[in-house]
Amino acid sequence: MDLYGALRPLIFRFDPETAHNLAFWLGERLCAWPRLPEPAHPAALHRSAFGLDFPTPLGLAAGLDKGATLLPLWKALGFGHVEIGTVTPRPQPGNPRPRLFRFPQAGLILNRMGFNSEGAEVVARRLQSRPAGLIVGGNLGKNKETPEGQALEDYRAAYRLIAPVVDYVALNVSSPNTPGLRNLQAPEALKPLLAGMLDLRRELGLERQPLLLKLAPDLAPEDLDAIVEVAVAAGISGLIATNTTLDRGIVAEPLRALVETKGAGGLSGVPLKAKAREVRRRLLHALRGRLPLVACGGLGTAEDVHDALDDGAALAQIYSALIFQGPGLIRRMEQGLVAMAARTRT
């Protein structure tokens, strides 16, 4: 019996953020249990990217475990890597509640969390006791009150604390919920940001640690092409695509009208799938194999992940589908990927 499926109607009666907090409260107690299962990943799913070896291409996207509090649980559920954050250099509460909305009928989530973060110092201290055998990435952002012109200093401050205790770092310049953040994707802003971060990476002796850039799905095709050239020229390690979207057009009526009543925020989940894939394909075409790309956005089935990897993505990240489908999702996806690989060979 699918226990999560049986409990989901009850869970979904709670306000989404209350349900999230309750789940994390329970998760923290599970993480204290010394006998969490050790996942066994099929050898066929192993991947290498950015100089790291991943036991499976399936990872947890940034945004769910902002403070690196449930790493043992994510490992037990079968994730090959976890991207914690977004972490800001200084603590901040994020946007006022309500700021998280679920639409189960469409597998859709709207959030305007606004980088609620305990701050890099607290998260870095917690990461010092991270579980072995799990690749952990640190997703970094700027504080809300920091002007765009001073964003680099925020990213550098967070990097100094987080980078030494993670396996890779991702720069989040694409959340729609921090005013002005997406302006950092413009080439004239992106060039000095990447140069400043790479300088710091050298200064700290972390030249071999991957530095990634997470992009929005709402950029024009020509802007995506320009960003690729900036990223390649700068010498970063890869891209993550995509973040959430502001495009309400991905939601079919009559649900779109209901979504619009909830106000601002980024959309994720099943309705984002086609838009995110279109953006990834454009990026992969422009990259021509020069940098790896991590697929994110609307991936909810083994078939979705297979398609992303077949398009040329190196890895895949899951978030919204986990909320709607529950903790057995990663195991089902791995079984599906292995079955599809076997059919391909025959």
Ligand SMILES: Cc1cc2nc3c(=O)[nH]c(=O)nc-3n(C[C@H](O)[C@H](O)[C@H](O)COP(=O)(O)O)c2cc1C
The other form holds:
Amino acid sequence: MDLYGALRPLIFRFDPETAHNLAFWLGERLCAWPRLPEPAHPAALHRSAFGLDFPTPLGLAAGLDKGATLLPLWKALGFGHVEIGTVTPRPQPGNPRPRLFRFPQAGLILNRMGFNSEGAEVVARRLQSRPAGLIVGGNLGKNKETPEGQALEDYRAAYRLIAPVVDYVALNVSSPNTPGLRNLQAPEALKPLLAGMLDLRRELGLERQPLLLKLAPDLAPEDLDAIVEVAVAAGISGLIATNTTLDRGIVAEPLRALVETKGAGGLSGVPLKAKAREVRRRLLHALRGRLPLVACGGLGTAEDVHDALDDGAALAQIYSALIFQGPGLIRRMEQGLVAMAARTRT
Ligand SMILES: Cc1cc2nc3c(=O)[nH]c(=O)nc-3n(C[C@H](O)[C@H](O)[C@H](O)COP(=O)(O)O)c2cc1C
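For comparison with the form predicted on its own, please write out the form predicted together with this ligand.
All chains and molecules follow, beginning with the one already shown.
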């Protein structure tokens, strides 16, 4: 067992958000340390996607480092890219606590954070000093009180501040914890949203910067096909699939009953794996290579990542597995991927 495995029972005695805040307190101190390790990624793992060069396909999914406070640490842990956010244009507190629940027996997380965000101005300022050699994506959302009809203005306001200080931007239209947000995935809402964002990208002279769209796993197969056509026709750079699910059916009884007592929110981690993969395969089939796809959802082993890349994903993002398996996970995954690549070569 590694150190994290030994400490986990103690860490998990804290309420999840308190543990998160303690970890970030410690992480900020580690980031100030001048001798953080500089992982060297094997050349076999390098990936190019949407015009960017990634040292490894492994990235940190959005939602863990919402304010871009721990970038040097993520780099030291072996991530090739980090998606910061979701960042909303104006600061907002998110939902009342408790809003984060973990179920270690199943590798499952339930969250209804609701975009707690320091706001785009503060996060953009912090991003002005970033570690070299780490790709940073900015995941953008709308403020809760902004009416659905004015969502585009929120995404544009956040984009103006964040886009100039990141390598790519992801539009989050798939969080289940902001009322109405997922309605933006409907083709008739998505078309003007993407067009408005691409216009702004041009206005700001950022045409070469990738713009991605992050999708929910709770869409019907025909909706996924329709979204792909809208995304390709609009000319965005890629898709990220998936966000958390509202589907309690992914959790087996008796745990499901316990999860239901905790109330609303999105589910992530091991139980999401199969559903997220199914959605990705449908998207990849519909995409026919026209746009790259970033895999996310339930990836917790090198095999999971290998499968996702084998399915055709360009990159892979991880969140929940890091909470359950600890900071050594990314290095272990990388070693596993290298070993698997060597096996397929022989
Ligand atoms: C506590 C928590 C907060 C999250 N916050 C965000 C967010 O702000 N924006 C976003 O796009 N995704 C967010 N996500 C979703 C993750 O980025 C990811 O899509 C999802 O958890 C599935 O991956 P996983 O199974 O590896 O965790 C959040 C997930 C968790 C567990």
